[in-house]
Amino acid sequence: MSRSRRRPRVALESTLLYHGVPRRRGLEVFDRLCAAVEGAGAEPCLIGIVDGSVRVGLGRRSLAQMLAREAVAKVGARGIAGAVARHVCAATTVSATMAIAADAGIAVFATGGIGGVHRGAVASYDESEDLVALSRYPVAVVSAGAKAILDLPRTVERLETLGVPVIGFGTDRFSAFYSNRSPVAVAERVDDVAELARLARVRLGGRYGRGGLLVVTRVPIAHEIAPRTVERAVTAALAQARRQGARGAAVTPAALAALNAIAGGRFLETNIAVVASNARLAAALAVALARRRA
């Protein structure tokens, strides 16, 4: 992976590669994301924490060493200080990746789906730190909405409360991670990367409020899964995760693993296709932002 600083950078999260897909496929997915970003003219920049050192631009060899470890922590923005102080190896979630990317001057970040308000949060108050991070760090996050195991309407309401702009790129809906047929609309839609770059430049410039921007994309049609199929599988996966005793931050990886097992790999392939598609758009956005600055 090139280290040239002449190309705009796109942040990638290490949690996706360690906890989001089977570890045996982590390098394969990393290679695919790098190809997508580089093909659009940008530089992929994988973020993680290795033995207490925050790494901005993990290479393939370092990622392979991380994937070979049996116990790698999953940390959000609030956990960065603890991971550094304790000299541990940690994979960064959306919130931690945003915090580190913002500190490194990286304006665009590609992921699959953000965390959000969990189902049953009315009683549990379980909300992802990703939502607060989007209101705090000046980074444009390109995703296919929020993870399908979450409460999407409440997630969108929470983003609105936090003042986070949600822009649909080529869509009027807040994508449901595996499906474009979502019950939730987005407030604003754009269909052109240059227009998206103009919006991102104003938001990230900080003149009219601090924080990031959530860009919601369409799921590639060839990999889209029917909402009814998704809902049945999600219900079963969440029940299985609860039986295993998963709580808090452990719910998402446990539920995703159960989901992939239940669906025989179909959900995993859609997940990978979504992230690769988002990486291409994120790279195009980063290039457009850099072009305007130049």
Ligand code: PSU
The other form holds:
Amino acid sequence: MSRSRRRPRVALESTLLYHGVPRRRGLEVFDRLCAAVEGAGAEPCLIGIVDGSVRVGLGRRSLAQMLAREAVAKVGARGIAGAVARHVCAATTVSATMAIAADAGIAVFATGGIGGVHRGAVASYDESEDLVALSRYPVAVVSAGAKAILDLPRTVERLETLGVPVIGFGTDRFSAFYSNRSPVAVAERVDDVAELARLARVRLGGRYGRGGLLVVTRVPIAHEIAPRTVERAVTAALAQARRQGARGAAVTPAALAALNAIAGGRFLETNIAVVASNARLAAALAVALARRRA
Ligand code: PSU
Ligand code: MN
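For comparison with the form predicted on its own, would you give the structure of this protein in the form predicted in complex with ligand PSU?
The next block holds the full complex; its first chain is the one shown before.
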């Protein structure tokens, strides 16, 4: 089938599946994401690097092989060249997945929460490469805001500095990943997919500045966790990551692992529900974009 006859594609990232959830659950989360994307009429395209080759549309078997390997690196956009040159396997983060999706002509990408400004970044300078990627690659990223372990208000400030449109879909708030109650607002709100597609077309068209956009969804109400509970868990998870000596790129996986182990998997279940609901909206957006193109 020619590309134009195929279903519109939605990019998915491999870091979420390898490092973001317990590895033994990566396949199950992938299946849920695929069902969500396919159910809305689009084609899931899992992105990752296998033995140095950049792969767009990894299948279940390739993912299972990746998940079975020990110590697969987590790479951002800057790490793609090294992974390719050294012929290694790598899980791609939001930034790397955006770079690869843009190259492959995929306009929409679904994830859980983006990386952003870490708490204490004033001293550590730890800011995710995801923010720069959003300002650089013409891809619409559908998320529930940024991960709750981060500093959300400062993340939103940096997105403004970097010129990234931050669009709340059916919400005025910059979702706090586990909760819709958030300390910070989005820049703009859109309430229907057709309008979101029109906005995305202008932005991704690049005429008034190249780069992507961040779509912020609501956390499914049935899976919301109270902000006080989230705060307490995040503080404990970050303290544990620190005790383990996690630095740099290892901070996010270590903190998420600690968080996922707290409260009998409640945070993990919300995380999975959030990613699946983002995948549904991403697919609807991809379909709407393709319809307008036709
Ligand atoms: N959000 C999640 N789980 C994850 C991530 C985000 O719910 O695993 C991953 C994404 O791949 C994101 C990365 O790009 O964490 C950000 O890592 P860092 O903060 O080190 O840039
Ligand atoms: Mn970092």
